[in-house]
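Single chain ahead, written as structure tokens, the form predicted alone.
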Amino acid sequence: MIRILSRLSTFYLDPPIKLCLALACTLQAAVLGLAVPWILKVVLDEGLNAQPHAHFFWLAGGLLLAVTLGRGLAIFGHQYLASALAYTMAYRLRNMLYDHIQHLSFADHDQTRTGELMSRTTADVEAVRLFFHFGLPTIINLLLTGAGTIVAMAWLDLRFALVALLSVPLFLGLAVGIATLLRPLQSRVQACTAELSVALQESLAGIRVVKAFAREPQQVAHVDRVAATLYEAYLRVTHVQALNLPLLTLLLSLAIALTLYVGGQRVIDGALPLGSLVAATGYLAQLAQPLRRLSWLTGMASRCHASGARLFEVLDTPPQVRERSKARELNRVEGAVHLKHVSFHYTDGVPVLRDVSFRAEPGTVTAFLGSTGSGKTTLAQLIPRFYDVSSGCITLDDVDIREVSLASLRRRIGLVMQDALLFSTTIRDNITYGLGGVSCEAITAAAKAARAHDFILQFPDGYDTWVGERGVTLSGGQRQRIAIARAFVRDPRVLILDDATSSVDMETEWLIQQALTELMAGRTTLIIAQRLRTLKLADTILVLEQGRIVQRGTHRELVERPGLYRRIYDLQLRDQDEADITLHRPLNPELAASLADRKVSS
């Protein structure tokens, strides 16, 4: 526990001036609190046993009021500064955590659920803040008050100090024992809280699927089971914490009773003034309130330890894709992409790509085709270094992409993925995402090129239309065309289209195909698609099967050869292309001649 709390305290100690002022206020409050029983002692010993001055009690009352006001001001300053330090700590810790999550690679995110990360950035950070906001100041106050009480009681009578010192090991032993019992229970609470966050996040993110399959009762039951598990975990914590307060009260009562016994005997014998006994019991009563909070403090400290361990589990995870210390910047890029004997596997060790080699010259279009799981999408994700190759290398303009900075590499690459994710902001902001100072003309040109301009103008707010969370207010084809416009406004030298037309209808696909012919000109373009209609634009087509390139060539060449490409062609396009010849529809001349020759020969 000490190691985790000491690491967390580094976020709390800055700025030091606020910490010093907070400690000064805490010390002032503790000292002034110790003055109150001493004033009562003087009043009892001097004011009642002697003939006091007429103004004695007025002076004593005024002094007591001044001490109380000064203590109140000190407590105010302490609470304000402790709050400021705790909230500053939470702000820094949450930002550092989110920044680290942003720099983790795809491989790291593959192993962690979104709801789990959300729980750590919210619930776990909040648990740490609560301890440093309330728990740590209370512990400091308890230590100062306890030390001052022992000194004051020793000044009154050494026997009182001995009683207090004998009580300390008992109080500390109880606190440590309760904390030991609570630590695994609080870890369980935080883990169950994360599970509940995951269940809620997945259920709400997939609410349309839930409703489509009428699974609302099942989802409610699932969340109820997770919430019940959290409830039971909290109950176990409560059972242990409930033992703490009665035991602490018992120990404190024994200490007060022993003090009254020892002091009462000395008062009866005339060896001790009554005021000293009253002051001693007053000091113990002052110590009672922070001691009663030990049950609360032990639970809070255990939860802080559990949350801190979960936070550092993320912060101590190094990104699997790292930028080298002297990575160079990519400035001018022609767009030559070269894969040299690339192999890749995920964390399970099963090979996804095996000895893949090809070269895409600047300005050419290279397409990838293969069945599900053949490695097409993985191949596209290796080029921007979302993952690092397991063996081999990838170069851009003959420069190993591991030698350049990630930001400069990804600025040169435009990527449109299968799932077109839009953010909950305007269409304009989604198109210019990641860029600053983009002119309205450039945005409009990109939208027109992606065949999105016309439908955008149909909205009342045009480009300033809010698209909702994940772009839910738009159709799949509209989201995809905005994502394509977002890639094109960057004017990348390398363009990757990962099934960019897979979620659009035939009319929208035709519009995008028109845009691709214009927009791919002069760019190195890598296309991943399941529809052969899209692949006809490619200069080279690579056919993947079980992570290997089994065929390569143009559309016409591959249609002529037996193999996977020809089988897919026969299923998708042969009948349509032959019908185009029969109906005299426009067709690629080379493809038409090839089909005619094959028809005659058959």
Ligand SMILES: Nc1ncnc2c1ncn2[C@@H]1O[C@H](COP(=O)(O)OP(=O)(O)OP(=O)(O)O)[C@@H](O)[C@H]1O
Given for the second form:
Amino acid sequence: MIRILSRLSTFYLDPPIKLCLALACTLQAAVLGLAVPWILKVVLDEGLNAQPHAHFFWLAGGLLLAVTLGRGLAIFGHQYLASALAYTMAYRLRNMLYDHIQHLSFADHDQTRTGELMSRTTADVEAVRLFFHFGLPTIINLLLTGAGTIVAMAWLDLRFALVALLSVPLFLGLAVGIATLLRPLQSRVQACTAELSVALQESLAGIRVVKAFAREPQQVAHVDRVAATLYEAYLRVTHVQALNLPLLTLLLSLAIALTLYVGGQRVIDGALPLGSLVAATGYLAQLAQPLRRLSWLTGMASRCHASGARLFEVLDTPPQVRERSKARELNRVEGAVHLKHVSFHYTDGVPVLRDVSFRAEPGTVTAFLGSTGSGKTTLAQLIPRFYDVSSGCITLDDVDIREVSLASLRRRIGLVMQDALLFSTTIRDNITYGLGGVSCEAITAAAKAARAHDFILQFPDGYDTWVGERGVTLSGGQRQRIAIARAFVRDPRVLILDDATSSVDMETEWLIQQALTELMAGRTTLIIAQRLRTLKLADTILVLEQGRIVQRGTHRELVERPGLYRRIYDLQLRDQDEADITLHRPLNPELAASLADRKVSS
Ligand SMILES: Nc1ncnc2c1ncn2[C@@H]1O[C@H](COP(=O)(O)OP(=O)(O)OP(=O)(O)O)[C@@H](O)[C@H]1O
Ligand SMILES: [Mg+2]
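For comparison with the form predicted alone, provide the form predicted together with this ligand.
Below, the chain from earlier opens the complete complex, with every other chain and molecule after it.
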């Protein structure tokens, strides 16, 4: 617990000036708080027994008021500064966490769920903030008031101090016991909160699928189940916390009773003034306030500990794909991509790519073909280092891609992936995503080349049209063309295209095909192709089967040889030849549609 709290406190201790001021305010509030029972003692002992000064009670009243005002000001300063420090801490922690999550690799994200990470950046950071905002200042206040009380009571009578000192281990024992009971329960609360976050995130992100399959009742029942688990976890915490207050009150009452017993005897014997006894009970009552909060404090501390552990679990996860310390920048490239004996597995013992070697010369088109699950997307993802090869190596212009900085490598590579993901912003911002200072002309030129300009202009807001979350307000074909425009604007030397023309109608496919042909011109292109037209364009086709290259050559060469390519051609590609003839002529939508129907039914 101490290790995690001290690691967390490194986010809190800055700036030291604010921290010092906050501590000074806390100290002032504690000292002035201790002055109040002392003033009462003086009033009782001096004012009632002796002949008081004419203005004695006015002076005492004025002093009490001044002390209360001073204490109020100190509490204000302390609360303001404690809030500022805690919010700054949460801000830093959240930024650091998000920054780290952004730098994790695909492999790390494969193992964590989005909702879980969301819960860590929100609920867990919040639990830490609450402890440092309210819990830690209360502990400091408790320590200062406790030490001050013991000193003041010793000043009044050593026996009082002995009573106070004897009760300290009991209070601490209770606090530690409750904290020990609470810790696993709080961890469970945090885990259930994350589980709820995952359930909500997945069902909301997938709401279209939920509705399409009419699974709303099951989804509601699932979230209900997870929420009920969280509710039960909270109840268990509440049970333990509820035990704390009666036990504390009992201990406190015992301490007051003992003080009254010891002090009462001394007052009766005339060895102690009455004011001292009243002041001693006043000190104990004053100490009761922060002590009563011990249950709340232990709960907060164990929640902070559980959350801190979860935060450091993420922060301590090194990205699986890491940059070398002296990684150099990849500036100009020609675009020669070379894979040398590359093997890869996601999970140990389950190879996905086996001994893949090929060289794509600058400006050439290399197409990958293979059945589903044969490793095409995996292969494409190794080139921008989304994953690192398990063995072998990949070079770009004969430089191992592990030698260069990730940002500069990825800047040289344009990607249009299987599922073109857009952000909920304008079409313009989606096209220029991540690039500053792109002129309007360059954006329009990219959109025209991507055959997206015409449909963009049909929207009332043109390039400033807001696309919904993940681009849902656009059709699949429109999304793909925006993604192609995005690649155009970057003007990369190496292009990776994954199945870019699936799931669209034939006319859109034709437009996308034209856009891609334009985009590919003069660049090294690696394309995962299901379309005959793309395969015919390719300088080399690599046929993959279970992660191995089983055939390579041009379309002409491969179609004449018996083998997997020929089989795929006969089964899936041959009828595209007929559609091709149609589409190379000015498009006749009816004929195209009837060809599309034939394809679907076959
Ligand atoms: N993130 C991942 N973690 C673990 N295994 C994965 C992951 N992604 C893919 N795989 C597995 O790796 C194999 C190759 O998948 P890959 O996506 O590369 O196939 P593909 O050839 O692109 O298929 P498709 O034509 O359907 O897109 C599959 O068996 C798949 O289950
Ligand atoms: Mg794929």
